[in-house]
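Form predicted on its own, single chain, as structure tokens, below.
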Amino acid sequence: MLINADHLTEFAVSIFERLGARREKARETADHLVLSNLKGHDSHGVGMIPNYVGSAQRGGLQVNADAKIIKDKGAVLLVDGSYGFGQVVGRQATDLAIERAKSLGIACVGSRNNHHLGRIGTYAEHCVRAGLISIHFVNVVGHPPFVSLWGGRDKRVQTNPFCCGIPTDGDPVILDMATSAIALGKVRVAGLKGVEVPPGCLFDAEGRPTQDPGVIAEGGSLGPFGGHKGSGLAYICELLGGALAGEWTMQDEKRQGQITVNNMLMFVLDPDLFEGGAGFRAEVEGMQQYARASRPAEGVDHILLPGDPERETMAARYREGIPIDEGSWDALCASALKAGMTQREIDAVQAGLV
């Protein structure tokens, strides 16, 4: 089915308000999730809402919490998200980083104890709108791991995102990726759709490759992207986002429960820091033109740079609506009932189908 973005946003806001969230926090979280759907990252879109509802009702997600500075050393800040909506407390931590980077030229911010931050690219986009470069290392804790390191049979880390945003005079460069070969949410979506995942993404409990999303529930694991290279980057995210910023890594098995927590280490800097902002922007623009001038390989329409797929997908989904499979829609409606909405209210959302 295809759903209008505005109707889907209002539905998400209503669910979060029934959980007790204040309107502005419910709206910011809903906007973030629907934007993820619009940009083609359905794994980090409204399909996460059932997880959020369950977490809030178990006492994990604190729907009205705000980020708090717990250590301030000027260009270096440590911020605690207090298990609030990651979309809210993550943006608050990013605002602090932007403020310090504009004042001092560079900021290093550790943001710990955030409930699921959602699409990390959102925070990079926030920085580039302010004319700043940002780099983000993120780990995932709070529940058992799903990702095996290169050459290992056992699960040892999560999808640990890495992200980098670079401002330009036109469309910014946003590299946002999980360090696993596929995001866990995409495995969830594939399972709900009843389809296989691409080759090289999953392994069964014995370490054998498979395309069956059901193996995750049977002790299987996600693999790293790019073999040992993706595995190494996932490990670095665990050490910088987790050990340094969060003082919480996956090896602490006693803290593996039923909550999704992100710790993030971000570096935000002003491209004028080296008194060469104009030169930097000219080089970035020239490099973009140079890269896009490459002849496409067979079967490829045109060269895509980081951030291009999201922009193209968003334009199409604004026109046509956001596709949601039946299984994901049923799970979303069930979570709305669990949060306290009535069936009549849920049925009214059907008016948003296009």
Given for the second form:
Amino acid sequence: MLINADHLTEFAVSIFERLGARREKARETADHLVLSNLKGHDSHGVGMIPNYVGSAQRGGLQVNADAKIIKDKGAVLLVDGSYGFGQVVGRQATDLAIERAKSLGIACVGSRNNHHLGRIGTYAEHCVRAGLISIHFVNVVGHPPFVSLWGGRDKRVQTNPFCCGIPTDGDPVILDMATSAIALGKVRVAGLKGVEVPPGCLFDAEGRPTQDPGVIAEGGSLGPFGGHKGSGLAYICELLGGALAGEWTMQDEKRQGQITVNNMLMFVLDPDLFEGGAGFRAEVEGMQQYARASRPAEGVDHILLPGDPERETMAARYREGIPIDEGSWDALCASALKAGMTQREIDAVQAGLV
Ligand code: NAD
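Return the form predicted together with ligand NAD of this protein as a structure block, the form predicted on its own having already been given.
Once more the chain from above appears, this time first in line as the rest of the complex follows.
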């Protein structure tokens, strides 16, 4: 089915409020998740709500927590997300990074103990709107690993996202990616839709390649993207986001529970610092045009730069609605019930969608 973004947002807000979240926190989290759906990343959209409801009810997610500064060294800050909605405490940590980068030129912020941060590109987009460059290294802990490193049969890390945002005079460059071959949520979505994942992403418990999304539940693993190089970047995210910012890496098996926690190290930089910014902006603009002017390869319609696919998908989904498969919708409604909405309220939401 196709759902209008505003209706979906209101439904998500109601679920979070039933969990006890204050309206502005429920709203910010819902907006972030629905924006992920609009941008084509259903793996990080409202499909995460069942996970959040379970986590809040187990005492993991703290729906009204705010980020707190633990250490302030000027350009270097350590911030604790207190297991609040990542979408809220991650944005609060990013606000601090922006404020410091605006006054000092550069900021390095360690943001630890965030409940799932969602789509990391959101924080880079926040920085580029302020005219700043940002780089984000993130690890994922709180539950057992699902991702194997290059050449390994055993799972050792998670989908550890890397992200970089660069402001331009036009559309910003936003490279935002899991370091696993695909995002884990995409395996979940494929499982719910009953479809295979692309080749080269999954391995069974013996390390043999497979396309069956069910393999993760049977001891299989998700592999890294790009062979040993992607595996290396996943590992760097574990060490910078996890060991440095979070002091929490996957090797601590006692802490592999049932919560999704992200630790993030972010660098935020004012491009005006070097030669006043004009030369940088002119080079970026020239490079964007040069890159786009490449003849597309056979079978490719037009060249896409980082951030383009999300913008194209968002334009289409605003017009046409957000596609939600039956399995994801049923899981969302079940989580609404679990959060305390009545069947009648859920039926009313559903009736308002058509
Ligand atoms: P993806 O593979 O769809 O896209 C990765 C990057 O490549 C994006 O910047 C995109 O703009 C660009 N891109 C995609 N197709 C392209 C093309 N044809 N040509 C040029 N550029 C192209 O993304 P993903 O790796 O599946 O990650 C999805 C989302 O999951 C991200 O938003 C990420 O932050 C999020 N994520 C979050 C966590 C977490 O723990 N919070 C963990 C993993 C991933």
